[in-house]
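The chain below stands alone and is given in structure tokens; this is the form predicted on its own.
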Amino acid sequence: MIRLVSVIGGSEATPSEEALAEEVGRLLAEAGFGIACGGRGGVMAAACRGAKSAGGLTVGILPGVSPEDANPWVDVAIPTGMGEARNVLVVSSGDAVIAIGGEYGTLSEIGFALKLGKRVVGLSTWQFCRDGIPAAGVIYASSPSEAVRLALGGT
């Protein structure tokens, strides 16, 4: 069985975020992990592209009903017809979650992942604090290699 790590981030991403996601995807594949994602553009497409470059498996959990909506690097397209509610499925599919960049959809996925008790690693993404004090939960990384190492259980 191939184990998955969920890679989350915006469907629109900066070139820097796309480069980070592509490297994360490649490193996960090289470590023997597939990726689960929302299956569309931006960070999701870049992570899939990186995983495919290293022979990895990619799973896209789509918001709509058409598998043709998946980016070209998705191996397994799962159309849900659930819209943004599919975010719970994206994060629950992986052993861990790596968040790169992102907007409010990514923010919801981070919240769901934390609620589900998943290890969440942030790379150039949302920063959290409560009453001005950094909140526990997300582990922040400064590079794709560190993000993958932390997601796979390294310290």
Given for the second form:
Number of protein chains: 4
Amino acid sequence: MIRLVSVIGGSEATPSEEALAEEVGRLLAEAGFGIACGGRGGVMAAACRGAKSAGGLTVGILPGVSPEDANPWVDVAIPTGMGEARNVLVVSSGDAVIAIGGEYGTLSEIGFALKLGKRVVGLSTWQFCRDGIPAAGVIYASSPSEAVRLALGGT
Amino acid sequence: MIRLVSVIGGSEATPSEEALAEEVGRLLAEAGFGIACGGRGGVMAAACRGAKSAGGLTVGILPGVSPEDANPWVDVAIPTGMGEARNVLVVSSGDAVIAIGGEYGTLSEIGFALKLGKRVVGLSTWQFCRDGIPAAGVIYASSPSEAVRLALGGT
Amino acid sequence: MIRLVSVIGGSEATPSEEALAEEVGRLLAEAGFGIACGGRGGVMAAACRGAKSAGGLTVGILPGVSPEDANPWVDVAIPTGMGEARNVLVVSSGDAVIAIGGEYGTLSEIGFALKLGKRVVGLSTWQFCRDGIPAAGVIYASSPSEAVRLALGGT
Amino acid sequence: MIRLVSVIGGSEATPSEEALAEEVGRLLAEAGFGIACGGRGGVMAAACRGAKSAGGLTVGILPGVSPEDANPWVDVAIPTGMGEARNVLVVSSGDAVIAIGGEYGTLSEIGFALKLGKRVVGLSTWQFCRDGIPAAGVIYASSPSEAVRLALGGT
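Switch from the form predicted on its own to the form predicted in complex with a further copy of the same chain and print that structure.
Every component of the complex follows; first up is the chain already shown.
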């Protein structure tokens, strides 16, 4: 079986978020992992492009029913027709999850990933607190290489 | 059609969270609204109990396939068999969403609700920030009556 | 809890199928049951109209995200945003299932209902066979009253 | 993108059904297609085994949350946690669908596939009729090579 890491983030992303995602995708592929993502643009496309540059496998789990909605770097398209509910599948498909930037959809994916007990690593993404106290859960990284190392179980 | 407001929060809740939820359920019923929730215990059961005390309709959208998993105050059980993916349905069923306390599942529901463009009101629940700056999105209330008023579009 | 029976069938239906569905909805309501359906037109709207004529509760589990897509006789709208995958929820919500007419979507619902171990009663709907031999599974009725009696466990 | 054909059928299958599935998997791989399936045993495992014998890619869309539930010939596991609702994803992931044997779950998948407008080819599987008249929809084949040729658009 090809082991996957989920890379999540917005379909609209800043150039620096896309650069982070591309590097994450490339490093995961070099480490022998495929990536699972939402299959669209922005962070998802950048991560797929990075993975393909190093020969990794890319899985895009799409909100609509048409595989043509996938970005050009998706190898395996799973068109769900389930809309935003497909976010659950994106995170359940990875051994771990790396969140880069992101908007509300990414927030839902982080919640699901933590609920499912996945290791979640964040790069320039959401922070959470309760009663003003930062919450445990997401492990924050400051670079793609640190994010990949942490996602793969390193310290 | 019976208009619904989604009430979300943990299946394990503190007594004060349950008291908030029961009051929210009661006030929604008094305002003529039904409630949609995840159908289980904790905040969900308390909200249903409050709604029933004022004659409101309660809808429980369950993770498993058995309607018997619903708490005793659920009128309409929707057993989905979809596990955590049912969280999407809980928030899509309400005109607005009130989040009380909550753990990671609630976090995923808040993300989905904001993504779907719902009005989300929080009571003792998650706060979010990006780069240390509190994020817009959730409207915070300090009492059940304020939460219900805000959820129903008041200011 | 309000017990539900799922009524399934096409969103485009013949006048005779609609007449069957309306009668089924009415008889279920008179027997004290609510109905779950896909919330749209044709057989679904007719079943809801019948149920409302006798004071029954109607639940419409919709493919899209907007409650406004429900037919006018739906009391509780569950907008899923999951497209055809919502068919699973329609059948899982009922104690039993009555299929009236129907096209391919109904075929998928009958398959799911049998897989979930539900009692499935058919009125002018699909028959199945393997190697030319009619398959067990669906119980066929010749009238709305027989369909409702069989669905509720009568013989 | 790697184009996929969905192969559906029971998790418990006869030796002859498994032989058909293995041959179908092998022929699809030789034609340059990957396969999507439900990832479990029986027809699914046999189709994956056949595909791997010819170097094809295999995708298993699982009902549970654990990738370990996949059969040993699955390359890409998508653990959905959605139970039987994952059947929709199995058929939506293929350009076409080949049904081999099968029980009620397969029946639901055939219904979904036809509803989604997919080409559905049957090998020793369900037949359908309305009012005693065989229904259009499924194209029946009498051998794995004919099934694959028809699924790929041949006549």
